[in-house]
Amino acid sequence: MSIRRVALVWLLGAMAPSLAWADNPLIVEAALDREVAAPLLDAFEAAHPHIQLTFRDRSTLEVDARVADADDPPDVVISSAMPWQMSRVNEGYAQRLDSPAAQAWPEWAKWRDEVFGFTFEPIVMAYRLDLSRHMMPPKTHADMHTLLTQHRETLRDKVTTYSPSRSGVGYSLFQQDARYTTRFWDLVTAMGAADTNLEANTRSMLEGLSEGRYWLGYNLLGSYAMVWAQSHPEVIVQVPQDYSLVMMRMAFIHRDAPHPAAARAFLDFLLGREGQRVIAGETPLFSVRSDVVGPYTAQRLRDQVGERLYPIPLNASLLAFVDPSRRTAFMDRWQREFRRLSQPAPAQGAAITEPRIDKSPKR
């Protein structure tokens, strides 16, 4: 064999891994704002230049619907609506990830090595800086209830929170609130009495706060709120001091992923040291791994907030929250309590519609 042929054979062998990835697409369906995730996505693309990433930012309920699309399944599914993600995995829509990163991932942040929580995001309140001219801003859930009852007329139509019927993550957060405080339904009644505006996503709440339409927001995603506040000094973010829920973005590889190798590379990057380092240092999504440092890590958040952090458990208990009968019962009570002091009860058999819902299809 000639020297030239030997060199060609060696070159082709060395290029084989790159050729295997050449023009390999990757489709990610995600309930995750691209603006927030940009440093993470950029880092992945830099590490895997031969994978063509298509990142589709949708609402939690839209992402859930895409999981069941048999004609055009995604490669990777990411969502903050934890019960919906767990339900899809339980239905068999995920495939197992067998890799060192998956095996080393904390048990409390994964389920059956099929779905992984790769962020650690606090749920916060937010308010306009000038709210203090009218009242003491809230620091706890009890403060929120007190303000809504004692300053109802001042706050009328100026408070915002999630719509539990149009947002999967919003519904999940209210379900968790109901677990941790016996006054939750009193708070829902107070919000309804103050004509609270129900939005479908955190961005709409933040835009309303910056524009002055809203003065006070409840149960916002801390990651989005913190990014917003950096460029909008009129918005103040408050991590509740009595307890703070923590939500994890859950990611899994679709069982019918058309590009499984690229999907595995993406999940390994999210769980790996480099991906978690980017999350900790360049995004407010808060990393899970304990061996990375930065302003946004789970350990740093625990150090700051202490035992008042209540992470939503990533386990089979989440399935109860999407049980149809339980969801119907919860939404019926939500409607009843939200309307208790705001308007007369509808006639028996009359259709009940949720007031003040933002119709935009976002989270």
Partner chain sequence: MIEVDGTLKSRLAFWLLATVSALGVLLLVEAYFSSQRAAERAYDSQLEAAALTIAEAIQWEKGQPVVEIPSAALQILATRHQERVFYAVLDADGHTVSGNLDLGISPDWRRRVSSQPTWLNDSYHGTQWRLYGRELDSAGWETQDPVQIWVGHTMSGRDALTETLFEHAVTRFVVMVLLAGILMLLAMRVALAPMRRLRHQLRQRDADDMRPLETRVPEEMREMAETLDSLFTRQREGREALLRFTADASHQLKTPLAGLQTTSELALKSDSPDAWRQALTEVHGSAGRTSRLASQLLSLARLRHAVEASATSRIDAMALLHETTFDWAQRDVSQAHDIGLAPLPAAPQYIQGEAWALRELLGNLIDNALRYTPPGSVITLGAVSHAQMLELYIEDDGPGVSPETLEHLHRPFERGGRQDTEGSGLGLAIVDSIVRRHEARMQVESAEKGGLRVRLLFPYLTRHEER
Second form
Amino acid sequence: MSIRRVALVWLLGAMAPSLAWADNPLIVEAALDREVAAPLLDAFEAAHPHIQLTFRDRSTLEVDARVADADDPPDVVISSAMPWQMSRVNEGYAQRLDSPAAQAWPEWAKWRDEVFGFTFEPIVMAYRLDLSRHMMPPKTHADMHTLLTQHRETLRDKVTTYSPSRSGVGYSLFQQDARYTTRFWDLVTAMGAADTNLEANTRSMLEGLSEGRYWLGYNLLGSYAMVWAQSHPEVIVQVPQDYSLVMMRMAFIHRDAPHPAAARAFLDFLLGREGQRVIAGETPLFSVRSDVVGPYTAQRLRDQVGERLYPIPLNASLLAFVDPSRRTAFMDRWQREFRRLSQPAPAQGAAITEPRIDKSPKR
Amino acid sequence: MIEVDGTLKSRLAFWLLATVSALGVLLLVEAYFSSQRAAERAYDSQLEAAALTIAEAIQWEKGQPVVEIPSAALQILATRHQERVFYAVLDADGHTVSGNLDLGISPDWRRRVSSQPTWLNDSYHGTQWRLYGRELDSAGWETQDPVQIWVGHTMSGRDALTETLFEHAVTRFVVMVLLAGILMLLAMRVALAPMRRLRHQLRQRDADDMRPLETRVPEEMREMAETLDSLFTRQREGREALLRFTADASHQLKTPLAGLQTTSELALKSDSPDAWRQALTEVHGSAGRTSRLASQLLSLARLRHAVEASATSRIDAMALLHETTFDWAQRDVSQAHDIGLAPLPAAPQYIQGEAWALRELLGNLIDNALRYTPPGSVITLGAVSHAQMLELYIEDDGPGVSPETLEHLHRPFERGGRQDTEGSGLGLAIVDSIVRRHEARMQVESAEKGGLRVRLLFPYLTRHEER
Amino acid sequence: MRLLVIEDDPLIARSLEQALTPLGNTVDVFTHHAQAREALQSGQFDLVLLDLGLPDGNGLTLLAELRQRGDTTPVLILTARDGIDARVEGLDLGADDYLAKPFSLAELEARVRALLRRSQQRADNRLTFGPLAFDAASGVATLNEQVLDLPRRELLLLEGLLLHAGSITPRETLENRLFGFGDVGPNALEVYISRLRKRLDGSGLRIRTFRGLGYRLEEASL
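How about the form predicted together with the partner chain, since we already have the form predicted on its own?
Every component of the complex follows; first up is the chain already shown.
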């Protein structure tokens, strides 16, 4: 990729030294793996050779912190931590995008025409093939609870999921789970009882699965997991059959973007037919648009999984997730439930992995 | 002279338009503000609902308020217009229990909210926000310090709703105006139909058709129609009078002409120079009388039937009297008489009138005096200034007339009961016409010296009549 | 004297010719303006009698043309119209007198005589009336060629009357002439008039009083 870009840059520079491409930088702060997004970025650079794209891949919390950096604001902010993105937009950090692509974007995947959910990533379970030798792999959340209850000892220390304190995405997913069913807390109790390992990102969970440390993973980002499974046949991805959350990466143009024109071009590309076609065909991020064809489209996912996809709603209710007191209350309950059936004095496990170092990841 | 001053239609349309525009501006301003109020009410109630939803979620733990912000409250705040939202829960000291933006709720606002729920408009980073604050007193076993709940959102929904409501109001108003305009046009057509009918009828009339109108008109046009009718009547009467007068005049002219004819015919048959001479003398005298008669008839016709508004002006009656007397005194016909002017007031005496008519008036009186008095009679003209009237008089020392004849002296062809003197008797009738034209009075009476005294009383020109 | 009569009515034209010729005048009669215009341009006349209503145009036009050329030949207008407007317009355009039809021949003759006399006076600066004459240059008055030795005021009075001989001289004119514009008693003028009357006694001339109007020097036979 970088060679191609350098070559392209060199070519352009040689052909037209007067071209002002160097004056068209674009800084994108993204909580999005560079490897996953590479085809998309390449396609953008090909379409806009005069824009010099700087793509910084960071964690959600880092991205969130960069938004408020008044001295060096980024042009475009992309993150999967939906409540935090939403909160920044509510604070007024985004600027409106009035382009045909933005206008055509489905209402459920945008807010105020300022922030856009441009991917459609199902939240999945993943298990190692070893699991199926001992028990029926789970297909639903209820299956998961049953397995954890019935095979607690077998699964002890073999289950992994997000740490709600260390991952904004994980926290958001658990909040959303809790909104859908109160039985979620039974699942948390069961996971706590099984000494579930809490990881900061999907990659760690997948690595653990491949290495054999974990047999079962809960609430992984489907996009990453599916790519991983292609090259790691020991890992099986299961989209929950009762309901499957869908996470959207949210992108907005920073209010103080130093290069607003390039930023608009980037977002238009993301939302446009071409960008979405690349998303659908060359990344596992899944295209939101119904008019593009490829292996990874929301439409195709729906066809496979049925109507039990529950996209996390892109609206003001997300703001409640970042409310400090609500977060504290949620974390308190999480820890309470997580510890309920675990040993009173665990040497290691959930309680230790959840030290009260949690500050708001926002600030 | 008819001056066309626009059309009734455009006049009506103008006033309608002016009224509707003025009214419309008021109406639209009112509509805008009421739209704004309606939008405000609608969205303010959402703020209130959101605040109540948050209030429900507040709990006290160990005397401290704890709140788990319900998502629903934020959804309500955001509305379907996806407003940016603000919420804050403040404890009794004003410390934030929970909240998302720092909109800077001032102590003053907090005080206001502590007495009653309050709505506020606030600007934050260049964006307009609508805020709502209410205080929550806990009801429970223990008394807790009150907490304040503040919620707010941006105003695009309100603006959009205001705009929509206002657009509807404007649309309704425009449709109403268009309908009213069309109805007005139709109404004008219907209302003006009688006028068109009347115009059509008048246009189709023959020039000498003076019959009364036969048409149906609405009440408003009755006066105009009646005026037209009375105009026709007057014209008819005028024409009839003119015809009568012409008949009279031609009869009057025929008589002396017949005399001329017979006299000259007889003279032609005769061979005697004496007879010729006598006939010629008669012919000469009669011709003079006839031509005088003709000119008097002309004067009378002119006086009675001159339609054009005669140009009256401010006239010094003394100068006019002097000039006319002077003129007549020089004439051939006056040489046998002693015509003179009594001493006149020194100052000019102004009256409103037509100079030619006044000259004619005095001339006729002098002429009459000359004709109806024997040679050598003394004829005196003069003026007396009364308080409100100016009197011009002419008197002679001739034989005078009997009191009963005085009565109808001014009727045409009346000769004061005498057939001996020359003249048609038209003179006094002319005089009478001119007098009436000048709103003056004429008195004919016997003079002290036995002759006739004619007094003409003219109203003075008052100040406001001067032009 | 050579007179030009412009009149289309043959009866009146013949009367005029017959009445004026015996007074020692040559009378040319034209019935159309066009002919009259030619005659006026070529010949010299002492008086023009102009009828306003001719078939080929308004007489006032002809009058205006005449005066524009600087021709001061006296013009007497004859017309059947006796409206004051036509009269004023005619006099404004430079007519010397105005006579409305019908008129008596005696009146016509008197007017013509007056106009001719005025035109004569303009020519030789002498005022004459019958046996009375006044040389304005020398200030000498003569009656039947005899020099009248008159005091200054009587001489002024005589001149004033002679200027308007045949018509009334307004009293105000004579008073101003004799006494200036100062106030004088009503009888002051009468005193000088009666003195002058005595001097004219037996001369065939007399001064007639018009009460309140003025005085006229006239032939005693009238």
